[in-house]
Structures are given as C-alpha cells and as structure tokens.
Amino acid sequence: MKKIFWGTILIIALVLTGCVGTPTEEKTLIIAEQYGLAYAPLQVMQAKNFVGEIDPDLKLEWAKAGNTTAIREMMLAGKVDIGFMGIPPFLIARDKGMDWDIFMGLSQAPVGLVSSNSEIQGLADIEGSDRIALPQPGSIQHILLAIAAEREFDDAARFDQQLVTMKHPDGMSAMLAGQELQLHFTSPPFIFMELDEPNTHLVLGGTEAMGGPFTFIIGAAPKRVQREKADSLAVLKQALQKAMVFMREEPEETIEILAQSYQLEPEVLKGYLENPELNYTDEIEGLETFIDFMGRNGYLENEIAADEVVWN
C-alpha cells in the first residue's frame, strides 16, 4: 500500500512539474536566419553573449535557411520559432493564413540589380531573354523589382516571366560568369562584391525603386511563440538592440567579429559597412508602402493593415 501511495504521489508531482525537460524547452528559441550583412546584428549578438547577459537560462538554436519558403515551412513543423526576412515575403504569408507577425526591425541595407552586361543600363533595356537572379518570387528584391516597373513601364509584372530564383551566392556567381544570367538583384555584401569586379554596374537601387527608405529585413514570430515565450522573444530584442548600439560604438571590435564570419579582410569590410545606406535598427519603415503596392496588384488577396501586423 505505502508503494502504491508513493508511486501515486510522484506520479502527480511529475505531472504537475510539467515532467523533466519543460523549463529547458520554454528556455529555447530556435532562429532561423538568411545569407548576407544585413543579419549582422545576430552575429554580433552572439559572439558577445548578449542573451546570456539578460538571461543565462535561454538558450538559443540556429536554423540557416536559403528563402523564406524555408522559413515557413520549418514554422509550420514545428522546428523554429523566430524567423527574419523581407517585408514582402512574410506579408505574402500572412495573407495566405500564416499565424505571425513582425516583432522587430533588424536592418535598413543598399540592395539593387547588378549587371555585367554593359547594354543594360536602366530597366528598359532588359529584354524578354535576359533572365534576372533573385531569392524567390515574392522576395523583397522582386517586390522592388515589380515597384519600379510599375512606376515606369505601368505594368508591376513586366519582368516576372524572367526571374531565377537562386540563392545570393550563387546569383553572384552566375551574374559574374555573364553566359547565361546577365542581372543581380542582391544585397550586402553580395552587391558590394559584385560591384568590386570590373565590367559590372548598378542598374537600379532599392531606395531607388521603392521612392524612399524601407526596413529590409524584419524579424517574425508565430503566435504560438509570442504566447508561449513572450519572455524569451522580449529577451532576443533586447539582446538585439544591445548588439545594435555595440556596433556603432565599438566599429572596430564590430570589424573584427564580422570578418571571422562573413570571411571578408577587415578593411574591405569597414567600407562596406560605413555604407550610409546600411543601418542596423530596430525601426520598421515602407511597411504601408508595400502593404499598398502588393494589394493594388494582387500579391495579396486579403486586406492587411499595418498595425494588426507588429507585434507590440
């Protein structure tokens, strides 16, 4: 009887402990990230321990992803929790019924269209040949695409017939080796890189594009997530601001960090990174403005409004 009685009383404290493993589960949070500079703060974050400051018991997992195709899926199965990216791409997802929203801005970056091809100056030499390398469709890089040729040519969908959906790298490389892929629309530091070579140039600016700055990547959480770990998710934005002063005010360990990373000579990065366009913050800017633009021309189907979209 005294055997039974205590198996039944363990058994309840087990239960109502949640079992062994919760806490460390809700002390988690799995991130999936993207290619390029504009994720720096997450670097920095991480190799100056930021989270651990604030919070020693939260543990962080990483997830690389080539689009945000990748992200959404690994959200949906349950295998990560906080996902960045353009605006665009999570908007499209929101309106098709995924459960998120944006928590945070990360960076404001120079991306545009590169070419190598000497003919193609401006969009309106790009012919129905030419084919145009970018992450994905519905992309931020194509959503910019698809802005600028709404504004000169009337006609937001000019170009989508000739998108290549690669990842930067191997943009750069095809754009670069100029046989079969001629355009580039890239970002940090790929459109540096890019630009560096002989024999290729700018063909259209993001800022150019979209008519006035605009946040390029954003950070995105599930509902699921902002229930269940608002204090985890509360926990990595401030990790992240903390990251964000550091690089303005510690250029130089900043450099030394980001180097190792991205395996760039500290010098060529220091002068991508004094870029004025490029800048880490936590603000959300053109939110409005691509909101507007995808639903006038069928991006999205339902109507979104901004505020419903941040988290707060």
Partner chain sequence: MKQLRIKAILILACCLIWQGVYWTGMYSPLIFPSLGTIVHALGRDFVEGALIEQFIYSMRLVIEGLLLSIVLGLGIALIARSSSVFRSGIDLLISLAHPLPGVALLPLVILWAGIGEGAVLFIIVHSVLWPFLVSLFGALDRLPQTQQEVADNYEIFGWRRLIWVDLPGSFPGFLSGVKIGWSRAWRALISAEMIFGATSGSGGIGWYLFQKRVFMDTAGLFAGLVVIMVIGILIEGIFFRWIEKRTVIRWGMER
Given for the second form:
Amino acid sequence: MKKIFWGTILIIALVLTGCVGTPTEEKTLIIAEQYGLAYAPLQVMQAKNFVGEIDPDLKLEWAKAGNTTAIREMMLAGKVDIGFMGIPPFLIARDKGMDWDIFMGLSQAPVGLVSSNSEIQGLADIEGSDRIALPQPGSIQHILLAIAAEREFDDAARFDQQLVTMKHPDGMSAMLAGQELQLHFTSPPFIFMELDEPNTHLVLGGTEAMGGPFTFIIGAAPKRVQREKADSLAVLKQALQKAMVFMREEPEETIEILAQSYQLEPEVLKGYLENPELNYTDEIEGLETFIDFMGRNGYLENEIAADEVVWN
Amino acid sequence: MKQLRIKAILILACCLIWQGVYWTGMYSPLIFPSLGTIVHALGRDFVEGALIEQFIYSMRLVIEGLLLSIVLGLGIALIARSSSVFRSGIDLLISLAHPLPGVALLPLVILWAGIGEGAVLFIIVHSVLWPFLVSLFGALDRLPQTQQEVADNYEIFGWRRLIWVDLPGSFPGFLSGVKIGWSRAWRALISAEMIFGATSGSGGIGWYLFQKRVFMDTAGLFAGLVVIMVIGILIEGIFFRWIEKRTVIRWGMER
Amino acid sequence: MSGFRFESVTKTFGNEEIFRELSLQGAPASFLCVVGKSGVGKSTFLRLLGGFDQAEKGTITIGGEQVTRPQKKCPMVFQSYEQLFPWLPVWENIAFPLRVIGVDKSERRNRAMEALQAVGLEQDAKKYPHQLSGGMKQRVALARAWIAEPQLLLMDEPFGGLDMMTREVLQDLLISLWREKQWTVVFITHDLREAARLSTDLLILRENGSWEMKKNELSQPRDPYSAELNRWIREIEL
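Provide the structure of the form predicted together with its partner chain, given the form predicted on its own shown above.
Up next: the whole complex, starting with the chain shown before.
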C-alpha cells in the first residue's frame, strides 16, 4: 500500500513539473518562426551563429509553427518568447489586450493574388462563387485584399465569405491542380513558383493593394520578455541586423545556406532573392496604414497608437 | 429524473469551478474568459451575428453526410454479404482508410471534391463511413445462429434477408454505429469548415469557431463550443433516447 | 403431409461415424420420436432431414423429393429462444411464414389470432418475445411452425429447458393439435416419458453408429405415469 501511495505521489509530482512552462534559469530565448523566404534572416543568423559571436551564453530554442494563430497561442501560453508574424495578426492580438510590442521588422516581400483563370484580370472580375485561398482570415494576405476591396468597392468585407484557409504549399498544389480553386493570395517562394507556371498571372500585388511599401514580417515580444530578457532581446536584434547585412554583402554564401534549408535549386533561389521587392530590413513600414484601416473596418475595436507598440 | 438532477448539479459545479479559476487570474483572460463574457458573446452572436443560420447550415450538412454514409454503408453491407471477395476488399479498405483523418487527405479531397460543400461532405462521409461499417459488420457477423437458420428455413435470401431479418437483428449495433457516426460527423464538419470556410452564405459553426480563433475572440470561441455541447446533449439525450425507447428497449435488445 | 425416407445415409463428424448406412422411412402423419444418449447424433439426424446439414453418403427425400437445403414447407422448431425475432410482436412472429409467401396483412392477422387461440396465447398477441416465459415462447414457435401448413414438422427438443408441469401441458397441446392437423412430425427428446406419450414410432440412435426403429403401440390416452408406460420405457435400450 505504502509503495503505491508514494509511487503515485512521485508520478503526480513528475507530471506537474512537466506542466510548468516558464523559461529556464539559463539564458535562453524561445523563438517561433514559420516557413517561407520572408524568414530567411533567421536561417542565416543561425547558420553563421551571429548570436554566439555577440553573446556566447545566449541559447536560442526554436519552435516551428504551422500558422500565425498557433504562434500567437504559444506566446499567450508563455511557451514562446518571440514570435515572427505579419502586422495585422500582431495588431489583432494587441487589440485584445496582449501586452506585446514590435521590436523589429524582418522583411518586406512581394505578396499578391495569383489567378489561374485568364478571365480574372482584376478584383471586379471575381464573382461571389469564386473561392480565394490564403493562410487564414486576419492574416496580412486577407487584410491586403480587404484594403484593396475598400479602395475599389468601398466594401472591405466584400470577399470575407469567399476565403478558403490553406497553408501556402496546400494552396499552391490546389491551384496547380487546375480544378475548382483559381485564386491564391500568397507570398514567396510560392508566389514565384506559381507565377512561373504557364497559365497564371498576378491579379493584385501587395504594394498595389497597400498603396505603398509595407513590412511583411515583424518580430514581436511580450513585455515580460522585454523586462526580464532585455539584453537577450537586444542581442537577437543585433544578430539579425548582422544577418541582413551579410545577406546583402555575401550573396553567394547566402544562397548556399538558404538553398539547403528551403530545398530550392541555387539558380532558382538566386532569381528569387534578386527580386527588388524582397528586402530584408529592420525598418517598420505601413504600421499606421494597417492600424487605420483595421480600426475603421472593425477588425480592431480599440484605438492603438503606432509609437506605443514599438520597442526600443 | 434522478439522472437528470445529477447531471444538472455536475454542470453547475463545472461552471463554478470555471468561474473560480477565472477569478484567481492564473491564466490570461484571453485563454480563460469569464462566464459572463462567454454568455455575452453567445447572446451577441445569436442576436446580431449569424450564429443561428450557421448552426442550421452545419446541422444540415451533418445530417446529409450522416444519411449519405448510412445509405452507402447499407449498400456495401448488402454486397459484402453475397461476395466474400468484395468483403475482403472492403475490410482492407476500411483498415487503410479508417485511421486517416480526413483533413490529412486534403490534396486528394480537393482533387476529387473541389473546395465547396462537396469537399466538406466528402470529409464528413470519410469520417463516418468506416467506423459505421465496422459497427455494422460487427453486428451482422454476430447474429445468432439460430435466427439465421430460421431465416434459411423460410428461404429468405438477398435483399429481403437484409431488410427483414439481418438489419433488425443487428439493430443495436447499427444504432450505436449511427451514434458514433453522429459525433464523428460533427468533428469532421468542424475541422472541414475551418479550412473550406463559408461554403455557402455565412458558413457554419466550424467557420464561426475558426473566425473566433483567428480574431482572438476567445469568449466567442467558447460560446460556440457551448452551442455544440448543448446540441450534443440534446440529440443524444432526447433524439437517440427516443429512438432507443421505440426500438432496442421495446424489443428487449439492449446490449 | 409427406412421408420421408433415409437411404443408406452415412454421416461422419471428424473421425467418428455418427450413422452408418442409415435407412428408414417415416410414414405421412406419423409422429417419430428420436431418442438416444447425449451426443449420439439426434440433432444431426434432424438437421440432415431439415437440410441444414449434408450427409457424406446416401440420399434423404421428403415426399419423394431430395433434400438439399432448408425448405419452408419443413419448418423446424429449435430449442433456443433465439428462434423468435425479438423485434416483432408475437402475432407477427407467428404470421412470419405467411408474410414470406405474400399473404396480405389482414389475413395474416386473422390466421395468427386463430393460431394464438389454439395455443392459448390470445391475450399476448401484441407482446414482444422478451416479455414471455420460456413455455410461452415455445408455444409461439410451435404456432409459427404449423401456420403455413407444413409437410413435415421438425422439433429439436423444444420442451427441453422447461419444467415438468409446463412440459406436460405442452405435450397435451401438441398431441391434440397433431391429431387435428395430421402433420408428419419428427421430434427429438432425451426424455423417454415424453417419447412414450407423443410417438407413433421411435428411432433409437446408439453410440456405435447403429440404430433401431420401433413402433409405439401404447394405448390411448397415454397417462405419463401409468404402469404400462413405465414398462414400455424400461424396455428401451439406449
């Protein structure tokens, strides 16, 4: 009897320690990232160990997430310190009371709405029965589409019931299958791969939708991390900035590193990276436009001031 | 009646525990909203939103998918009884297809069924048909020998055998297959709607839940879950119970 | 009512021969009881006759036609209560053979009620099998078996699981019905007293695959406890 009793206590204790999700004593940063060329500086930084160069004690742990919602939930639960995502998903979280700030931009990228239907040349050609694939409602892709819809039809929610939620690879294979799905709002490298196909064309570009340049992916961190791990955060930012410089100055080696992790041919990758709209910079552009649009159309409920959400 | 009272007390207890946890503030209100905000979200979405429409739409799809699976299942059972080759083939198909979640077959689904209602129905049928067949075959395989010999004695075969003797005889298994199918259908519908979105009008409950999640309206999300739970309790407690009273209970065939 | 005939029938079970060259005849309207020790093959005999099983050698005919599979004109009353369909009320169970041959509902209902009266169950027409006692269930099975004017009635220890009193009542019922309807009956029992009461002919199956046919010439009415009957029983070697 006694053995069973203590055995049970031991098991419960072990299980409970597993439930505790707070970061460990040593210096670590747990980072959530997603798949795509827009996250390239993260790969380069890791490969060249820029973090180690600046601060050998800082350990990085990585969590790959399927989508932005998953990243947000991981951050909410405290399982992850840093998340990289688009500005609209960040704003939605912020609007709902999450005390997160943007600590840097990561990339600007050519995103856009691709179609395999030659009869769809502009948004006006899209009928109510056409479905549009994109990563999820509330994503930057959705918001860009909505901004363009507001500008052209004065109806931001025009396409909201026509969305099909698909990860970029799934959306691409559905498009290329040539069946029901003929519209896909996507980002690099998928947008490049889709446009390489013979019967596809760009219906709406990201910059065109936005009315100007904008940051595609930003890095966000909760106030907790800003307080407790301020120096680590600064180190991360520095290391990423180094990676961006490296990518500009050493294109050959960059291609080598990235070709491996993205499983793309170096020649093909070179072509993608040379696209003028693909920029890796820590600047944050377009924040006010997003806040303004989303507030106006009910995607955000509260007022947010642009400078309040940026960390320095 | 006593059963009902116990269940009501349990539900009340859960609500109290929930609200208690909320008050401790252990978790962010975005993960663990208060009962008040959940109820408020529920009311708001019923009145202002399209929740009723969405619920009816989802219900319709679930019923369609379930009926389709039952008809297919019965047809397959009929053929399988006359042909052992067919039966082996189906058994193989079941063991291959059953463990696969419909959503994992996404590229195939899109290829065969498109991206609209058809795809959602496809995923529902895929999630219901295999466990339903397992239940049905299980029951048909275990029919009492004497009963079968009586049917042989009166020279009843084929279609008549299935409808007059085998199906009524295996009704308990058939019914539990349908009950399982019902809950599988709901799960499949919700995950399918999360992908395929509003396949008609403002979509269904799965789409509602998904939108709540991506726009971080956690209270609304839980409100949607409450709706689904209530539906589940009502259907099982009332509808299926009603059927059972008129069939397996009346016939003394409860297992 | 048909007669039946076994011609040189041999049936083996694994290595054992249950019957060897069994040849016998059953006259129309006769009541044959099959007796023997447990496991000797009584049920097998009945199943062969009913077409539920096949013999290795020999032929079995009913009314001149060879038996290859179960037939609706030779209904069997089984010992197991599972022979009734639990989802049908009593009268529908009884009327089932009529439904199979396409008789319409109201005529089925009438004939079922007649049959119910004959077996003393008019009150229970709408009940379901699970609500009946063992004896009642067997009465229902009996009624079902003769409702469609069978050529041959096969009964596999139908009263086996019942208490003595119920058995005697059912035996009386069976005798009176048989006298009226003049069926050919083959009835298996392990109870010699029952065989003495019911049979016109007796088939004794023995362990070595041998068998013996006897006529039952006891005078009517057959009191189950009379000295004459007891003597008759004692003379039987199983």
